[in-house]
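One chain follows as structure tokens, the form predicted alone.
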Amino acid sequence: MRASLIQMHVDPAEPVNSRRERAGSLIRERASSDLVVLPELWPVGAFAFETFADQAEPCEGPTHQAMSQAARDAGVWLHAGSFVERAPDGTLYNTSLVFSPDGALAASYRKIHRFGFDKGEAVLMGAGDTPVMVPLPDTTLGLATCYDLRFPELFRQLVDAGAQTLVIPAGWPARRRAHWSLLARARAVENQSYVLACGTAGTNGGVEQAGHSVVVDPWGEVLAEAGPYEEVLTVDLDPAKVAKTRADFPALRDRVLGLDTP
């Protein structure tokens, strides 16, 4: 299963529809892989609060009708990284999107970990309570937005689900980046699962953006991992190394805690 990840520059100056577009062109240059991943808020950017009000739009919205288009030219399964969402009632979420290869919707993930503590994203969006997990045909996806990177019991969850590849879009700061390199491998490791950890570029709302996209392997390997700047990292995984490796190394099977009893 081929993976491409893009890590976007999102740059304020912009326009969204601009930026619409060129996203739509960076997957349709994909053609060649299964799997495409944008990164976190790429439309608004993560850390421009200010603007997440206006440039909210339903599901159906632009952003939904343009990674639909693109995800059907390329025929590849698409994960949309994020856009704010604005619900029926008002509220904003930070949605993912997941289209498979003809643009029908294949899943949404509203993101459960806000962050902010007491502040932007924490207070400005409401928080999703599902985990999400989207079947292909190679592999079986667990759904996940930059913050939950923190919280591995969400990843545990997904993997007692049947997950096998997390993917996990971000607009992660720079001056944390050693934290979102240390947890994607964890996250990897601790669910012997593939991790495809797709960051963004340049700087929104004053906050200097990480990038440094990441493929991680089940053992833990770093199979591809981007520099700051805009770049597409291309991998090729091997479905079938997720279950070898959860055999010849059992240790979901030893677990104790954390597990349901009669």
Ligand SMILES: NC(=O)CCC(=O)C(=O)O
Second form
Amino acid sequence: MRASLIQMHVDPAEPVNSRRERAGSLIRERASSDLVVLPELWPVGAFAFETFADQAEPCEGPTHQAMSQAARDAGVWLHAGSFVERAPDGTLYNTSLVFSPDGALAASYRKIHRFGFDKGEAVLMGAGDTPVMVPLPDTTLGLATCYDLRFPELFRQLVDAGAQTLVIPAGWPARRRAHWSLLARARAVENQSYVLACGTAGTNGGVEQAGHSVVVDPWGEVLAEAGPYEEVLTVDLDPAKVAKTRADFPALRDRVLGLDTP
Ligand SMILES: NC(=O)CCC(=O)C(=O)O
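What I would like now is the form predicted in complex with this ligand, since the data block earlier showed the form predicted alone; can you produce it?
Zooming out: every chain and molecule, the one shown earlier first.
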């Protein structure tokens, strides 16, 4: 299974429409991949909070349409990263979309853990409350977004429900790059799963982005890692490696659940 992670440069100087077109072109260039992944909030920038309300779209807005078309043109499964969704009741969400190769929407996921503590995304957006998985022909995706990476219980829930490949679009800041790399590997090792973690390059909202998108295998080996600039990582995954790792080193089986609270 060939996966491509498109680490886009997100710069407020580039109009959203042209970035959307550019994303479509980059996806079409990856027609030889089975799965293409984009980062978090690439239309606007994960830290460009002041633009969220203006750039919010209904679920079937321009980003949905452009990504559906690109998935169909390329004939790929597309995790289209996330965009600012305006729900019918007016609430904003950080929403990821996954399209099948015929361009149909296969799944959407509203980010559960909002970043910013008492400001930014945490106050501007509503929180999702539903973990989401997407069955592909060769693997089952478990979806998470950026700050979710810090919450291992979400990933364990996804894995318990059958996820084998954890997909994490992000807009992770450069100053916490060490956490990003460490946590991506940790989630792969502890869950004996592939991790596809796709970030952005550039600076938005005054926050320099880390880049360094990474693909980690179920044993924790880094199969590919991007640098700090716009870049596409393409990696061949062996879906059977998940079951093999879990059988050869059955740590997931050895969990002890339901211990008394000390
Ligand atoms: N967009 C985000 O979720 C940023 C997360 C982050 O900066 C961190 O966890 O650190």
